[in-house]
Protein chains: 2
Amino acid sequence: MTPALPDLSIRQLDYLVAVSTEPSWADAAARIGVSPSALSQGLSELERRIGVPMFDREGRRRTLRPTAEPVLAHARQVIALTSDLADWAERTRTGRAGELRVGMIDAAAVGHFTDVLRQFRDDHPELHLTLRVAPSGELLDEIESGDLDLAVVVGGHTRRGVHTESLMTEPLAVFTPTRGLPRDFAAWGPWVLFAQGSRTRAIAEEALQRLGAPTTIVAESNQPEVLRTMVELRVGSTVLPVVQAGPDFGPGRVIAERTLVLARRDGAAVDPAAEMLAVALRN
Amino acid sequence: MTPALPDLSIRQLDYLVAVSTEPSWADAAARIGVSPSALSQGLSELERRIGVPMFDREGRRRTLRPTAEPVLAHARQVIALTSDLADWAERTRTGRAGELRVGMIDAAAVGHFTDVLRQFRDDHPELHLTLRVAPSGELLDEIESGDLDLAVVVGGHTRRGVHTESLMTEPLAVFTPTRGLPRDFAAWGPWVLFAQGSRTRAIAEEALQRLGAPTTIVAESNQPEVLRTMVELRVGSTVLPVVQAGPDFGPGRVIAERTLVLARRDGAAVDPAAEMLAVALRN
DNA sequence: CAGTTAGTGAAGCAATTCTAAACTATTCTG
DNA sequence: CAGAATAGTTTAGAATTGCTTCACTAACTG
């Protein structure tokens, strides 16, 4: 068992070392920005804790003295560790350095942040960013398990222990082999959707069914580029964000409109980093 | 210019690195012994001068964030080099470890206190004692100068910034070449003496003197051994402190006494390790 | 000797840090 | 699922710490 250190602080290390660099103690107040006295009475005070007499009377002055050396050399030494430890803190704390670990589902990524996120890179080089790009569910998993620190994921999930805020909202159109749609609602389809547990499928089948569009689906994938080429190849129609479309569909025909979200997870401290990228991702 | 440290305390590095090792925060403080309250709010104020969110929120727990780590490693380098500090201190404070100057006149070193001397350094085998043997005056010098710590000499002398403490008195006895004094005073002598500026000789000289002896001096040295030697020639009669005058002549005849003091810097912090063998020394 | 300088001690005040107790939220348990 | 237990926080109040100011002592300086 540790026999109950003393409880130095910094600030009396502090005053130690500038009283053996200073030529008087009164001096040494001075720099650091205190009352003579009170550089007195903490001097006192850290001898004290210590327990060993450090410092001799000469004349009216008092000299550090000798045998009291360990000591100086462990104040310094803290010292310098905790100034270290200030420097980290700082760079940490205006997100030039750390860790920061964003998740994006792919139209967010490659599509509306593009910028952002370059941006983001750019003012800061020191900080380790790493991008995960992934469906919303899977996004929503990793923030709650702590493995992500931020997700841009589509809106409407409710998960216990994440925290979202809206980001956007994107337009969600139909988009067919053939140029125009039929004016007969029941003449649509049939679908190549997103697959089967997305939030963005689930948008669009509701949307098609309100619209009164048969549902009949030929095939899923959850890959933007899988669904184009489908209905390229003339599989069938699908929904898409309009800026997953690509330029080779018109502009499609609008039929619902999804949000995109900011996920954090709840309860978590806001790391400064995650908070710039934050404030960056609101515009 | 340092951009002002935190004045962060040994105690709240400790909270720190108790709640990264027990396994809650209740156990921690609890090992502390501390209320769990304190803990908290301890733990707030580091992370607030920190200035970095160093925990989340598990459910009811907190846990410390991957992203604190260097904080942790920061809390537990400075508590090691804390604890150095205190074992240090601790060995110093029971005289166990560090340095202590001793001078001690002769009568002293060989004669009185060897004993206390031989049972000190048997004690402390740690500690780095140096004892230097010197006529009073020059160790009374280096006492004022800081070269010693402690030092035993014949009383008498005034010496501004050192200050004294009787230990014992000693007798100072008559020896003759011959066996027996004259009744008649004034046959005494010639002298073999201490020289000149010896305080023992000039209590020698001033109890001859009281006494109505002639103070004749033919030969002088400040080595009670070369005295001797002189008096067994038969060059004189000397003046000795009793234990050193040796077992080849009778008792002496006693004229006088002298004080044996223990002699310190005025103003010096009291070395614990001098402290010690102060209270040796005085029995 | 008067004046200055270095450091200390006392009083008062503000900030810190503790305990105790009430409180919130979460998890366990029958 | 209700109720108890648990983990941590908040609040109020007391104790401690640390600072400033001001008076003071001792030691240099001219």
The other form holds:
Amino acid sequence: MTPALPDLSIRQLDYLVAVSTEPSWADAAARIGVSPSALSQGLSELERRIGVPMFDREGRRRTLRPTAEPVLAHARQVIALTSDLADWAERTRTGRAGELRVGMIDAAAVGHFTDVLRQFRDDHPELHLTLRVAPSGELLDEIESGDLDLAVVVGGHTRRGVHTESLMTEPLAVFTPTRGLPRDFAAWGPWVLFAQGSRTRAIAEEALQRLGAPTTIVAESNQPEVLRTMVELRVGSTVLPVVQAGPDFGPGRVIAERTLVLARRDGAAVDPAAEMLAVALRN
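Shown: the form predicted together with the DNA; wanted: the form predicted alone:
Partners and other molecules omitted; one chain follows.
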């Protein structure tokens, strides 16, 4: 027998998302425009309707339990999808073009899709297109929360409520302070790589380990220009997408490839502007 669905309100879920992101309940209440007592009562009612304890008490404070994460993930998805629907309804009702919020990793924004974005702006001057350039993890957070409509990120990340489709693959190559690489893989390195947690860093390390090269990391950065500078200063070798190597480096030795994907919220109301840009990026 299927259990009865809990009678949850959008406002209660919004309260939960607010307390998960703000430093205090007072800040969360202020952000969503209610009193702290109303926020507390709403969350107590949400906890009662879910039927699972979601908060621990620390003196007079209440903090989210780790076991509340599935409820919080659901709340984020529902709030984001509801915001999408409200925005779509407003555009449909008023006929306004609205805005399109796009995120891209730097290689996509300044390497692969610059011409696509420029042409899209020229073709749709009525649209307010905003572009955020950031690492994949940050962009996926903003897709999940509803702060971005589309994002181009490195594939391999999995997020609840986020749909991805492959756009392209690109080579990753080793670049060194000297001309050429030793034939002996054991003599490669040390390395200056993308920061820990980066999908590109993981792909690079997996490829180096597969070749038998040591992976001694002496510096890291999410900025390709910083990595290039450290190579020029002979701090170490690096692994970069070929498009980001710059003119001062040789062709490099390709050791792996990464996939760039288009990410959007799964099940969101279709935004015609977002779909037009998605088509342009696919092409």
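Residue numbers count along the first chain shown, from 1. Note that the rigid core is defined as the largest set of C-alphas that superpose within 1.5 Å between two forms. It should be emphasised that the depicted structure is a prediction, and the values quoted were computed from it without experimental measurement.
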query	finding
Large Cα move at T114 between these two forms, threshold 2 Å, rigid core	no
A26: Cα shift of 2 Å or greater between these two forms (core-aligned)	yes
Large Cα shift (2 Å or above) at E126 between these two forms, core-fitted	no
